[in-house]
Amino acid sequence: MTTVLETIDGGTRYLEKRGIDDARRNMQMLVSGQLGCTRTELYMQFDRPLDEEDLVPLREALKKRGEGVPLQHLLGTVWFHNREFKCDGRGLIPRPETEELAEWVLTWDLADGQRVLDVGCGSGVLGLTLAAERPGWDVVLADVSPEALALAGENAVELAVGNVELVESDLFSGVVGEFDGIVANLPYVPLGERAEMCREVLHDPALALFSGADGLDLIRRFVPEAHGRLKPGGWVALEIGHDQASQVRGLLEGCGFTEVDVKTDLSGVDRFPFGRKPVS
């Protein structure tokens, strides 16, 4: 019989040969996912023998991971801001930087009953996190992809978040009313960078990644429309690419936003532009 430790060791070697970064952690996650335990609990089961009932699906998952299928898709879940979300090919796998955006937005001093819109919500990790952390807010999640919106709806049910509304919308086309805050993690990757991207990222929907030659096509549409949909005094916040800060700052200022500020991520990259619609 093959033990848990032998399975981890063999799978790690397999993934290393196929160029998978952090191969041992990946294999540990696959095994713990199959056995329904945490990685910590796995350490106490190294001598446990595995039968074919566990080994067959593990071999299939290992093969897919070696081919570049993202670990999150194989596990079916991803952790974001201390909550577990369903994750599959219908939506973008959330990046750590987006958790930082959520933290910044949660500093907004908005009273209960005020409205916040998440444009391009994808799987819903950002908007649902805001709704869960601020149950007094009314949060609208909008996305042009019905598949992504369905995934966001499933996550809303799993997390039992009730103060949300889901709307199929191309930016603001299907959204009704004005908002006190608007957040967006829109596609911002230039089309020319497709060939340079790692194979795992290319399992994300192209609709959620690419936005024209310089990555800013959608943001150019978004900024003036967001200004028109904010209430006076309302805030807008975005996540952008590593070299887009000056251009997006110019877009915000050119559309009449004030208090424009681009906050850095934990790596020191100008990542999160904020702006406010003047009160008068």
Given for the second form:
Amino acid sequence: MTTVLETIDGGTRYLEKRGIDDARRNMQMLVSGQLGCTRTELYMQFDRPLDEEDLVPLREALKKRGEGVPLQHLLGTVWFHNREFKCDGRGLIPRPETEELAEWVLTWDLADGQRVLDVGCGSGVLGLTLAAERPGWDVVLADVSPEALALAGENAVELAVGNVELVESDLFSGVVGEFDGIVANLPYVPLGERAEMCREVLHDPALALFSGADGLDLIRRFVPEAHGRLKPGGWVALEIGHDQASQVRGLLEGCGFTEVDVKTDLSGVDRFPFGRKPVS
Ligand code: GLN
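Could you give the coordinates for the form predicted in complex with glutamine (GLN), as opposed to the form predicted alone above?
Full assembly next; the chain just shown is listed first.
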């Protein structure tokens, strides 16, 4: 007989040996995922015996986690800005910084019926959060990947948000009309950094991570097109890499954006450039 606590202890040691950071939390998450309870609830069940029905899938998940499969893929879900989203290899695993971007965008003073576009929506965490928090906004989610869009669509159904439209689109190619706000967490990692990335990150779709030699290929295309698709007075907001702020500020200003401001993330990195299309 194996108890919850013994399973957690054994799994933690297994993951530690395989170099997984935060091994105990990982193991607790796997066990709570399997048992359908929260991590806190596990503490009340340490002596509960686990039968093979739970142990077999847990061993399988543990093995995969030890091989570097991301915890979020094994759990199949991820929390983003207080909502649970489906998460798998069709989209980028949401990063904590992007929740901060959502927070900043939610400070936009847009009236009901105004249009917001999320370009490169991936699993939909950013655009769907905006739609759920601001039911009066009309939110369009666009992505070049049909797989990512399918995942975003499943998340939209799961969250029961009605004020969204999903469009398959290479940046703006499939998107119709003008917007009051445009947000984008595009791929921004330089191709050359691939070799140094941790093995978990390599389970993200490469399409969602890399963008040319300096990481800015897509953002260079995005900025002028975004300017063309914004209504006068409309806002743009981006997430960028840790050393890209001065270049992206230059791109925004060079295209005629005003009020350009690069906001820092919680680690103090210049992470979120904002700009406004002049009113006239
Ligand atoms: N911040 C992510 C990473 O470094 C990249 C996300 C992105 O390219 N948008 O893994």
